[in-house]
Structure formats: C-alpha cells, structure tokens
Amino acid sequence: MTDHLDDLRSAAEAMFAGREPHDAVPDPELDTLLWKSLDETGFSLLGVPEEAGGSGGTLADAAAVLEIAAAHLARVPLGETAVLAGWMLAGSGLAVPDGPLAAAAGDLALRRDGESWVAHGWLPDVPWARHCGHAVLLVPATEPRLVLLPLRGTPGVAVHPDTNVAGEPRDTVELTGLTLPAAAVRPAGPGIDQDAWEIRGALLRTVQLAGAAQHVLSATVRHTREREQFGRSLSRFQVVQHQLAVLAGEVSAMQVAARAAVLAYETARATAAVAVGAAKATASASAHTVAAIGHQLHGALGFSEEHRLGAATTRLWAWREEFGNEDVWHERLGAAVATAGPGGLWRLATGRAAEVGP
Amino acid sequence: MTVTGRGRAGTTLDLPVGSLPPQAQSLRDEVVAFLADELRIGGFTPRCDAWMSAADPAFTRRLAGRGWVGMTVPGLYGGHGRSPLERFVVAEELLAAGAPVAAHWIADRQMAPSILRLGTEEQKHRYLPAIARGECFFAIGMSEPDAGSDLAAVRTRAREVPGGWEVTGTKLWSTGAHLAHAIVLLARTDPAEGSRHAGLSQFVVDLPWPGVTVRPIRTVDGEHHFNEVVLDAAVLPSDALLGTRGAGWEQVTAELAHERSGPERLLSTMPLLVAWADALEKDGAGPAARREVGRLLARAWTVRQMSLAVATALADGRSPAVTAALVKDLGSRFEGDVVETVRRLRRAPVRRGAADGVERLLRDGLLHSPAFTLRGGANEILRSVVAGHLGVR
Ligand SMILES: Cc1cc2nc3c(=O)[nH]c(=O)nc-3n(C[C@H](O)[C@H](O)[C@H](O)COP(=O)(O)OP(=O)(O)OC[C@H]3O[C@@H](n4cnc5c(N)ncnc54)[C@H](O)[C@@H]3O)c2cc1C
C-alpha cells in the first residue's frame, strides 16, 4: 500500500512540479493546462468510484495527490471536485458531470413545479464557482437533499466573483427562480449530511494546509542556505537553524496529523470526527507558526509580492479558517470529552470511544 | 529527507502513518482492566512523571507477572517475544494512568534492547531474564560535571588492567542509581584520535560495586530521583564491556534515537490532564475551560500520532531520526503546556503539601516541569539535530 502511494506521489510530483505561480499576486484564474492533465490522467476524480464515473482508488490516494498539489500551490479545484462533489454525487446515485466541480452546503428555497423544481437562494463562499460548469449543493435539513446546479448559461443563476485572502475564487452563487429538472434534485445518500460535509471538508483543508506548509519549509530552507549576510549563509547561524527546526516540527505535525486523519476517516468512521477535528485544529493552529517563521527568515524579500512565498502563506491564512478554524474545533473536541465520561480525554486521544458533533 | 533546494517540494519529512497491530486492542483492554483493578485495591496512586519518579518494585513485579516487562525480549532470554508496537500500547496505558513504573523503566526501554543488540551471550543470559522478571533495574551514567549537552567531553577513564578494567570518574544526574542493580557507563578507553567521538566505550557495572559510591542529589520537588555516582579506581571484570571497544559514541547515539521518541516524551503530565478534564465535568465546566480541554486533546492526539509513526518506522527497521527528535521537542513542550493551562484555568494557589486530587498532580507536574525539556538531551540540542537533517548545519 505504501509502495503504491509512493508511486502515486511520484506521478503527482511530475504533474504539479513547475505549475506553481511565480509570485504572490492574487490570481483567481484556473490553471487550465494543469486541469487538462488531471482530467486526462483521471487524477481529477481520484477516490470517486468507477461506477459513478470516477477513477476509483481510495481517499488516501486522493489525499496523497492533494497534499502535493497544495505543496505546489496548484490553482485547480481538485479537492472540491474529487473529495467533495464527487463524493456527494457518487454517494447519492448521481452521475458525475465533466469538468471541474464546485461544492457547497447551504440553505436553498426549493419549490416543486410540476415535474421540475424552482430554486431561490444565496450561497456565499463557493470555491471556484466561476470556473465550474456545475456546483454540487448539499441542502441540509432533516432529510438532506443534493442539488446539481448548472452554473453557466442558465437563466436564474448568477455567479458574483469574490476571493479568499489568498485570492482563490470564493464566489457567491445567486439563484433567482432557477428551474431544475427532477433528476437534478435527489435525497442525499446515506451518511451525507451537514456533519459529514463539515468533517470531510475539514479533512480536505487539513491535507492542503499540510501541503502548503511543506512548501514554506522547503522554500525557507533553500532561502536561508542561499542568502548571505555577515559573510555567511543565514543557515550558518544557530538561531536560524533552531527556527528552521521549530518550523519543521510544526510542518511534520501537520503532515502526520493529516495523514493519520485520512487513515482514521477510512478505517474507523465512528471515531473519525475526533481524528479529523484534532488534525484540523492542529493544522489551523500550526499555520500561524509556519507562516510567521517562513516570513521572518525570508526577510523583506518574502514580503514582496514578486516572491512566491506569499502565495503559500496566504493560502495557509485562508485555509485555516475554512471548515472550522482551531477555535471551532477545540470547542467541539472539548464537548466530545465532556460527553465521553471519566477518562474520556485519553480514550479519545487514542482513537477510542464517542462522537464529536459539530 | 529531501528538504533541499533540488527535488520534490512536496516531500519533506515523509513518514508513513503509524498503525498498531490487530492484537493491540485486546492487549490494551487487558492493561486497562489490570490498572482499574490495581486502583480499586489501592495498588498505586497515579502520579505525574511516574516513569521517572515513582519507583515501586512490587508493582514492577506484578507487571512482570503479566508479561509486561521485557516484552520485546525473545523467549530464549526469558522475555515474551512481543513486538515493539505491543510494548508501545502497554507503555502508553501505564503512563497515561500515572502508574509507578520508574523502577524498571530504563531497563525495559533501553537496556534490554541495547543488551540484546550489543551484548555477549553471557551478558544476555545474565541480564535479560532478570529484567523480564522485574528484578533487575538499570541506571544511566552518561552525564558528568563537565559533560552535559556536550556528551563527548566525558572524562571518566577506563584503563585496561590484567583481567579487566580500572575505571575512575564522576557521573552526574543518574536517575534511579540508588535503586538500580546495574548502571551503564560511557567512558574513555582510548585517545580521541581523528575525532573526539572516537575512543569511547560502554560498560555495564553491577551495583553495589567496590570503588563505586552512589550519592543522592535532591531535586526542586525535594525528592531523591537522581544521583552522583563516583568511581574511584573501581576494577571491573573484562566482560563488563558492552559492545565494541571504541564504538561507545555510535552505540549511545543509537540508544538515544529509541529513547527520545517514546510515549513517555509526551505523557508525563497526561494523568493531570485527564484528572483535570474529569473534575471540570463534575464541577460544571465553563466554555473557556472546555475549549482548552479540546485544544490539549488536539495536541495530544497529534503528538501521539507522531510518536506512533516513529515507533512503527522503528519496528519496520527504519530510523526516522528527525521525527524522533521532533517528537521529543513537541512532546515535552506539550507536557509543560498541560501544566501551565491547568494552573491558569484553575485560578488557585498550589500548595506544596497538596494531598490529593488535581492539586497534587498539578504540584508534581509543576515541580517536575523543568526536567521535561532537559532530560534525554536539551531541546536546543534536538533542534540542532533536526537542523542537521534539514541540511543547514
Ligand atoms: C530529570 C533529569 C534526569 C536525568 N537523568 C539522567 C540520567 O539518568 N543519566 C544521565 O547520564 N544524565 C541524566 N540527565 C542529564 C541530562 O542528560 C542533561 O541534563 C542534558 O543532557 C543537558 O546537560 P546539562 O544539564 O549539563 O546542561 P548544559 O549542557 O550545561 O546546557 C544547559 C543549556 O544550555 C543550552 N545549550 C547547551 N549546549 C547548547 C548548544 N550546543 N546549542 C544551543 N544551546 C545549548 C541549552 O538550553 C541547555 O538546556 C538527567 C537530567 C534531568 C533533568
């Protein structure tokens, strides 16, 4: 299994290397060339069952590729397509349409109109919507529904562009009397609800945070070896070496947490919420240290928009907030300890017992 | 490790996720049940940092009776032939419960593996069965007055004499030497030719031994955990040498890699954290305290996953040195974080004479906290180890 993941990582490495942005100028464009390769190789739907039109493989496969995509600051909605939209569609018996997909959860006014549905609503922060042909929307309710929204050239749909702090598209989708065919609205499949959405989204961003953090570590190690002051490389100064070691510690924690959470999610659903929550809390909290040390050791150069470092650190700043920042998850984990009863904290820390409800 | 300019931006510290073998679950259940029984009959009182400071030879022998001391030692040498990951499970449950495991900790954690790897047949038969019976405790004699972080500066000399070795020198901070049946020494046998790491060797000295004096050194908690060990022309038999003459540095370094990443590097204050979280719920926790419980759980979960990943890698015969050093740095800071968080949210003075409950655990955790980031190598030294692996030294 590990060998297989190694092969996958090498293949992903080859695909994403060289696709990084050159600088930290916000760039909400889609890397269409990269998406084409992802599409052709099937990476775009990794982890989505073949029966549903995906490429097969596991979530761990998708996560391995996503970690590397994030390390190369790829400008594609790979996670949204494979891990969120693909998961919801396949799990609810809907076919997966071509092209990059947006995914969101939110309230929508849905009304039946004969054979079809009419939708009204306002969905903020939909990642990459402007570049996607469709968005998969989870409408949470006692009986959650899944809606496949066409985003382009359809009357009743408007996509208002907006971005997160990294400049990635986080658009608002406005529906004003959009007519949907009956087949586009389905009961959400088993296990697909608001809680599951939040956990899976948190897992996705945790993996991406770990990837972006690795970018910062590599860049900072490289920079401190190349940059000379006082007649020697910055990396010759012990205080710099120790800052790099602290940085490496946080990055390693993020990476191990992300990978362990993926494994827990795949093998132990009952305790996955604690694993994912702990991992997202770690990744969100460590993002600050990683960005701060990375910037400090890059000096003014890293603060300039012409340098690529900012593309990684602004992603850390953006992703740490999405699907619950550390404060949100700390609260949920604290509540889980409370319900787990005496000794519960240690049982949860070792992957036993109890639920954590958002 | 390829965090260099070339190569893959995505692969830095790559470490596969750790995982426990299937039989770990039932083993864990057995240990949990044993500990519950022990607590019920008053077999022990949970302590913070119990692996260093709570020695109870009778408890050790009860554990040994269950097969939980010298677990990884092969049956041939009186052990139980279990995997290092099974030992990991037993160790973490004992540590989290604050069970008094200090008596055998060093023997079980590092001397049994070390003797197994380096010892002669005679040494293996002599020490390993006794360790597994919970009847042979060890101390470590590495540090000296002038050799702390700079361990290669040790001055203790071992001179070859007819039939053995004559050893003179002073060892400091030897934890548990006053209870131990043997101590492992790092001493200079030969000149430091070419490198100051050359010419060092390891010896096993049975205690008590003529010419060896063990004197207590009290710590800030007022207790006697560690010692000064003075060797005054002590004559050791030739078979006291452990491993290869002159290879002491490499041997000790390998030992430290195992020593640094174990669950004890993050769990010294887990008994306090668990007791505090339980007490909060009994007294009706406020939202701020709950969030802090959640924060510490997230950190504990993460650092444990790192420790488990290292343990899994070690069990597979790999040597993830960077991550091992990182576990100690992150883990030991987490231990201190627990103490500081509980103290801050508790908002009450900690009395020296605290008799029970969270306050007693907090007192012990607080008074021991300086040790967390020192023992096993100061965290600064570990950061230099990490930097070395990042290719910046
Ligand atoms: C509770 C406890 C139990 C112990 N048990 C044992 C035992 O059983 N056997 C044994 O042999 N030893 C034992 N030790 C000793 C332990 O290994 C040493 O304390 C440790 O290696 C540090 O050495 P030192 O105390 O002499 O500090 P020093 O070497 O004097 O260092 C003091 C501080 O200076 C800084 N420093 C030193 N060198 C560097 C450097 N190169 N770069 C940056 N900063 C640096 C660090 O902050 C360090 O903490 C124990 C220590 C403690 C606290």
The other form holds:
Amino acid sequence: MTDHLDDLRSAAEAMFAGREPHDAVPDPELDTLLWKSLDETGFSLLGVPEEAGGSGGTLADAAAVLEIAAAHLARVPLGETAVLAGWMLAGSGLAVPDGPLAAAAGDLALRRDGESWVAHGWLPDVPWARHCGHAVLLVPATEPRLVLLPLRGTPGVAVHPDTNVAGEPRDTVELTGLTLPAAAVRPAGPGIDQDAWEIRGALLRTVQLAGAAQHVLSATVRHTREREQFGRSLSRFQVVQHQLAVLAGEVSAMQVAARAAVLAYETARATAAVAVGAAKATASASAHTVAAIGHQLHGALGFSEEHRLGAATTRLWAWREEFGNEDVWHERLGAAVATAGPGGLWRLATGRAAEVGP
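Here we have the form predicted in complex with its partner chain; I need the corresponding form predicted alone.
Only one chain is given; partner chains and other molecules are left out.
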C-alpha cells in the first residue's frame, strides 16, 4: 500500500510541478491546461467507482493526489469534483457528468410540475461554480435529496462571482424557477446526509491544509538557506533553526493527522467522525502557526505580491475556516465525549459511542 501511494505521489508531483503560481496575486481562474491533464490521466475522478463513470481507486489514492495538488497551489476543483460531487453522485446511483464539478449543501425550494421539478433558492459560497458545467447539491431534510444542477446557459440559473481570502472562487448560485428533469432530483444514497457532508468536507480540507503547509515549509527552508545576513545564511542562526524546527513539527502533525483520518474513514467508519474531527482541529490550529512562522522568516519579502508565499498562506487561512475551524471541532468532540458518559473518551475513540456530528 505504501509503495502504491508513493508511486502515485511521484506521478502527481511530476504533473503538478511547474504549475503553481509565480506570485501571490489572487487568481480566481481555472487552470484549464492542468484540468485537461488531470482528466486525461484519470486523476480528476480518482476514488470514484468506475461503474459511475469515475476512475476507480480508493479515497486514499485521491487524498494522495490532493495533498500534492495543494502543495503546488493548483487552481482546480479536484477535491470538489472527486471527493464531494463524485461521492454523492456515485452513492446515489447517478452517473458523473464530464468536466469539473461544483458541490454544495443547502436548502432549496423544490416542487413537482408534472414530470419535472422546479427549483428556487440562493446558494452562497459554492466553490468554483463559475467554471463548472454542473453542481451537485445535497438538500438536507428528513429524507435528504440530491440535485444535479446545470450551471451554464440554463434559464433560471445565475452565478454571481465571489472569492475567498485566497482568491479562490466561492460563488453564489441563484435559482429562479429552474426546471429540472425528474432524473436530476432523487433521494440521497445511503449514508449521504448533512452530517456525512460535513465530515467528508472536513476531511477534504484537512488533506489540502497539509499540502499547503508543506509548500510553506519547503519555501521557508529554501529561503533561509539562500538568504544571507551578516555574512552567513539565515538558516545558520540558532533562533531561525528553532523556528524551522517548530514549523517542521507543525507540518508533520498536519500530514500525520490527515493521513490517519483518511485511513480511519476508509477502514473504521465507527471512529471516522472522531478521527476526521480531531484531524481538522489539528490542521486548522496548526495552519495559523505555519503561516505566521513562514511570513516571519521570509520577512517583508513574503508579504509582497511578487512572492508566492502568500498564495499558500492565504489558502491556509481560508481552508482552516471551511467545514469548521478548530474551535468548532473542539466543541463537537467535547460534546460527544460529554454525552458518551463514564469512560466516554475511550468509548468514542474505539467506536463504542455515538459519532461526532454538527
């Protein structure tokens, strides 16, 4: 398994090398050439079953590629397409359409009109919506529904562009009487509900946080070796070495937490929510420290628009908040322990208590 994932990471590294931005200026545009390469190699739907139109493989395979993509600051909705949209479509018996996909969860007014559905609603902060042909929407309810929304050239759909602090598309999708065929709206598959969406999304952002943190570490080590002060490189100063050690420790903790959470999600679903919640809390908390040390050791240079460090640190700041920051997950984990009764922490960690949910 390790050799397989190492080979996959090497292949992904070769693909993403040279595709990262050269400066810190936010760019909300899709890297179409990179997406074409991902599509041609099957990386765009890695982890989605072949019978649903995906590339097959496991979630661990997809996570390995996602971590490398985040480390290279790739401007593509890889996680949204494969880990979120593809998961919901495959789990609900729907084929995966071509092209990049947006994914969201939110309330939507749906009513039947003969053999069709009519949809009204306002969906904020939908990642990459302006660049996608379709969005997969989970409508939470007593019986959750899945909706496949066409986004381009369809009457009744308007996409209002917006971005997060990293300059990534976080658009608002407005539906005003959108007519959908009956096949585009169906009950969500087993295990696909609001809680599952939150857990899956938190896992995705945890993996991406680990990747972006690795970018900060690599850039900072390189900078402190190359930059000289008082006739010697910055990395020779003890105070800098101490900060680099702290930075490396934080990044390692994020990577270990992310990979452990992926493993728990795939192999021990009774404890998956706990593992993912703890990993997201760890990654979100460490993101602040990683960004702070990276900027401190780069000095004023790291804040300039000509330097690409900001493209990584702004992603850390944005992703740490999405699907719950460390405060949110610490609270959820604490509440789960409290309601589990005597020995609750042990029973929760071993899958003998209720899972952690929003």
